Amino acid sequence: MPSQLKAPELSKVDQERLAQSGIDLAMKNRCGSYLQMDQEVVHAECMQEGMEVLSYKKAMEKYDWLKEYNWKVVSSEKDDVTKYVAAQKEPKGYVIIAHKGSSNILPIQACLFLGRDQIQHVHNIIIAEEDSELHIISGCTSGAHVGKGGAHYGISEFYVKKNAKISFTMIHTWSENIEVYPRSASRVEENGVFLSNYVCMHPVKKVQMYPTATLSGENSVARFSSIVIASPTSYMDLGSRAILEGKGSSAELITRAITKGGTIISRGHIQGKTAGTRGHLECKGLILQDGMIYAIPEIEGSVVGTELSHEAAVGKLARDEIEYLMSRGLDEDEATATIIRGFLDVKITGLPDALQKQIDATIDVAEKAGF
């Protein structure tokens, strides 16, 4: 069994924040772990046969062929964030590899913890080789007493090979003075499946991200699912994009967004470039307190035979639904929480039970805190 994660610097409060982010310090339900505190790699280990969890530095030293995957789906010249990370003399981050034919039932967990530093930067590479299946939960959080604030710059490159599958569930539990700039992209080959799940239900100063999946292989699949809540001080500019290149490829982009006074810009873009491709984009938002939800759905078809659709809706809690539940014995707060809980209940097809339970648990925590 993998050894327990050792993080003696963490207070009980910060350990609880890790738990809310899906990180199990005891590693009872994990087959491997990566833990980075600020810029220090504390732990990198995997006990699952056929899989490796390595620091970026060690992986590059071990495998010369990894250069072929370095800055290939995310350009180092994309923007100021990628340029900053690419310029670092000592790159940090992790490399996770599922070698050909391997699979993990218990997920690998990757934790990025921002405690003292002003900026945390990482460059991650995730590869699922042919006929493999890889499940990861990424818990990103900051210390409960981060001083003047900080920023997280995260570059993640995903490669899903023929007949392979990656499910990547990212749970953010930042502080209200933290800015977060993930930059990620994936390439999915023939019959490959890429599931990307994002959950952010705690206050954060700013999140700006727009992950892209390029479905280059025949019958490849991508599904993005996002669940976000914006507090009054939060500004969240996020979304996802799918490029359908392979014949028979398909994509689904689903977002559930709630504002409690903050701003959410929800972007979505599906581009159908080949006949026989399908895509659907859906964004539903609730305004609980005066704030902003701005949905920007885009579907772009350039050939005969691509089928694309989108749906966007923003509204408020229906009073008749609340009153109905109150007539069944719930008080107003309980009725409201029940409706919100149902609104956020997004089941992801193909997600392992362990990861779906973790998403459900995160929503439960938010519900107890009154969303």
Contents of the next structure:
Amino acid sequence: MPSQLKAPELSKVDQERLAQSGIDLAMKNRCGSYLQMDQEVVHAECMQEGMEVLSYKKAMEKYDWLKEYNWKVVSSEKDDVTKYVAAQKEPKGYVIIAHKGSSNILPIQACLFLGRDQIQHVHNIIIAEEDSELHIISGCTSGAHVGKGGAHYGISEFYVKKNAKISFTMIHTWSENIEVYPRSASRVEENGVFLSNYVCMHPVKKVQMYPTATLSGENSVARFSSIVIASPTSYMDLGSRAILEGKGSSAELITRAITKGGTIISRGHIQGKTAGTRGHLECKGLILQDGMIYAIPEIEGSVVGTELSHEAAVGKLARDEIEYLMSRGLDEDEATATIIRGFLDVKITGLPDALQKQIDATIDVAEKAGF
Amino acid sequence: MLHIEDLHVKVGEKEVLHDINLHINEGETHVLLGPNGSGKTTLLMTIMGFSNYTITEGKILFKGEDVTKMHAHERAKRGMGMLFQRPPTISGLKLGKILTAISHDKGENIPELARSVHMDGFLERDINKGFSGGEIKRSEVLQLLIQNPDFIMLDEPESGVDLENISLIGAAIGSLLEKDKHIIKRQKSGLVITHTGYILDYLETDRGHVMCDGQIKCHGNPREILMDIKQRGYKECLECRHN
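For comparison with the form predicted alone, provide the form predicted together with the partner chain.
Then the entire complex follows, led off by the chain already shown.
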């Protein structure tokens, strides 16, 4: 049995916030854990055979070859965030390696907890070697009482090798005074599958991210799914990009966005560079209170034989749907929440049950609070 | 059970129902016949409490209580239910989830009830998305089986449904309306809209009404009225000045 996560300084409220982000402190349904509180690595362990969870520092000491994966799909010169992280004398973050042929049914959890006023920085490298299958849940959260606020700078580099699969489910539970700048990219080789899921039901001051998957291998697949709610003070600039290079590669970018008064910019970009590639982009937005949902879907095909499509829709809750449920005995609030819950219900192909349930549970908590 | 007095209803700026009077006793099932566009659905939606339908005069009493100003869910909680002719498709919302919400943990056996109307394979489907005519009606009946109302309004239960499904739906509605019980023991009431009358082959009704141009023009034995309409069409009804 893996040992329980010890986070002695955490209050009950903060433990609850971790649980809402998918972090299982009891480690019952997880096969490994990484826990970083502010800049301190508290825990890094993996019980799954063939898999390793290491701090960035330890991993770099242990494996000389990791240099080949360091700042390779994300450029350290990309912007101020990457430059800031690259300039750190003591880089933090985790390295997760699924060695050749390994697989986990119970996911590895990575928890990044921001407790004090500051910038938390991490640099993560995730590698799924040939024929491996790696599932990760990443819970990012801040303490309920982070004084003046803070920021999280997170670099994540994913490498999906031949016939390998990574699913990465990130659940954010930040606060109204936290700014978040993930910078992540992935490279997917032949027959590789990369699933990236993002759920944010809680207020945040600002999130800005635009993860990119380069599908370099033949028949490689990427699916990005984002389920987000913007509170009145939230500014969420989100996007995902897939570059279809390998013959027969395909990508699907799906977003469900709800604003309760905040701003959501939902970007998406699929580039079809090779014949036999397919890509689809879908953004559905619901405006519950005046705010903004700005969908910017881009599809860019440059060869004969690439098939790309997109659909984007922004609307309101339909009165006839609400009243239909009211005629079955649900009051207006119950009917509204039931319809919103349905709107957010995205079933992700290829995701293990445990992770789909975790995503559902996170949305259920928001539903119980009346969204 | 239901008592409607001098009801006038507007949709938008236009009055579409004029001076409706209708009385349905406990245990009775009535049928409302009338050509397309005569106001039958408007009457049902008004009784159910949909907000698009504004009552300008008159009142609706349900089980002796004035429900004229109540919201739809308050009427549903008091025992009203409706089978919709064209219910909305709600993207992402699973039929099973709606059934759970309707049951309010009352302990109904949802899978068993679903099987009884051949809808057990649809619980994980988005409600009405890609459903055939028969599947829509079976989903509606299933929701009513769980809701178990005392007064059920049925808006064209046979439209878009093949013969096999009509008999299944007719039987399920019959059991909802306690048709299996002796007439004096029946407590459930119903109001069925039909313009073809096919459903009456599968569902016994006690009294008929004909609606034209937003008015109920006549009342009588449902089979006689239907026979009349089958022979002569609605032309005479439209020309009828009797009120």
